[in-house]
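Here's a solo chain for you in structure tokens, the form predicted alone.
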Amino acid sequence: MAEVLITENIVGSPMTALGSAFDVAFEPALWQYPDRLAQRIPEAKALIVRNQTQVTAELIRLGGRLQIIARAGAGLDNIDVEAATAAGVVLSNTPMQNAISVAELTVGLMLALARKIPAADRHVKDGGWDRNAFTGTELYDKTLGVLGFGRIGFLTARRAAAFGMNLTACDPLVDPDALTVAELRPKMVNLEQLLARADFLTCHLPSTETTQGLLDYDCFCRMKPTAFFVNVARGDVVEESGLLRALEEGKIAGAALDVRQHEPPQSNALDTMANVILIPHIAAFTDEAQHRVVAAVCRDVEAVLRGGQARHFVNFPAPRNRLREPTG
């Protein structure tokens, strides 16, 4: 009987150590088979997932022995948080461990768009050497619009400041007196103002009922025709058909997408656009970030299963209204 059930490809030395202390079932493709997952969940005391496993209220109900659901990553849109909390199950995630990697990729995509790096690379590999075709633009003195000024948005803005960019941000949930705002002093504006001012718009929003489909065709039409859009957050924040239309009509100059409205995406016209960069949801996938993420997840799982408390909890640090059996 597996005490810890891992339903996605989550590996690393901390996970190996966890397997030495507990009975761990590593089934990285299990997320694709909900019926099999439903059969396995009743035996588990801990469930470790990324963003592909759909942890529904029914799955949580079937997991009568569950003490902790650990999300290797930040977003919780694939987990029924209310159901986990109502069931007394600890929900933990890793909101800070991959932030540096995501921020670095965001700036990398901004540079790639501004300097047309992917298109120039393809051109040379195809035998070309037309330098004039790839005249780009500088980041210096351009306005960065940060949509979502949490940890990743802050780290992105800090790096952009080193390029001499002008900082603006939109996040109604951020205290205007927060230390992050005090340090970088971005102009805190509303969404309309952000769209109008940004030369580069980067998205760092979670997927919620209020953010899903927020960035639609009308939003992109309010941007400068010379502006670039970068999304490393959640794909469903963007209405992809609206973005495609805006690009086709020249309403914005280009886009870079690490996340898509549906993953994996179906082929569409974005695939053929020279001013669009598409990558497969890899913002957090660096060796350093993944080690931090896996280590944090394993520490929380071990702590809870031994009768202790999770450090990176979302709801509460220890199981509630459940029999907690110290393990190991």
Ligand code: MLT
Contents of the next structure:
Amino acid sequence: MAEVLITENIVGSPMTALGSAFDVAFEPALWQYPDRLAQRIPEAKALIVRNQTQVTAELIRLGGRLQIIARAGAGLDNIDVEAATAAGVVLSNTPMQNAISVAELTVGLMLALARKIPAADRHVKDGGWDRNAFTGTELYDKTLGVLGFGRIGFLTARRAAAFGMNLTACDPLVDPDALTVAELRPKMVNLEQLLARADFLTCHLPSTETTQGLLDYDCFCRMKPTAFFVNVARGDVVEESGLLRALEEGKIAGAALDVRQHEPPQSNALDTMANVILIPHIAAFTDEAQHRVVAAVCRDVEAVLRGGQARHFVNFPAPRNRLREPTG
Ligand code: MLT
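Can you now output the form predicted together with this ligand? The one shown was the form predicted alone.
Below, the chain from earlier opens the complete complex, with every other chain and molecule after it.
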């Protein structure tokens, strides 16, 4: 009987060590089969997931022995946090561990858009050598608009500052006296102003009831026609049909999407646009970030299963875990 159930592809040496301390079931495809997952969950004391396993209130209810749900990553949009808390299950995640990788990719995508790198690469591999077709723009002295000035927004802005970009940010939840604001001194503006000013708009918002569908056609119409849009956060913050229409009508100059409204996405017109870069939700996928993520997840699972405290907890469940053990 597995004490630790892993329902997505989460591997690495810390996981091997966890396997020698506990009975671990590694089922990387289980997230695709909710019925089979529902059958397996009653045996588990720990559930380890990425973003594809739907950890619903019903699944948590079925997991009568669950003590911890560990999210290998930052976003919690696939987990019913309230249900976990109400059920006395600790929820932990790893937002610090992959933030640098996400910020680096964001800057990479900005450069790729500005210098048309993917299109130029395709052109040469197709036998071309037309240098004039690939004149780009610099990041220097352009305005970066950071939508969501949390950890990743801050790390992105810090890197953009090194390119000589002018920093603007919008985040009503950020304390104007926060250290991150004090260090970089971005111009804090509202969404309307951010859209109007940004030469590069980068989205770092989580998916919540408030943010879902926030960036629609009207928003993109309020941007500069020369502006580029980058999304490495959550796809459903963007109304993808609105973005597509804005691109087709030349309301903005281009976009790079690591995340999509529906994942995996259906093929659509974005697939063939030369000024659009599409990648498969890989911002956190570096050796370094994944090692940190897996190590942190394993530490938290081990701590909780040994009766201790998770370091990266995100909820405050009542200490009733052991009461959930079947009594019969
Ligand atoms: C995250 O939320 O940490 C990233 O989007 C990566 C992931 O979902 O696994």
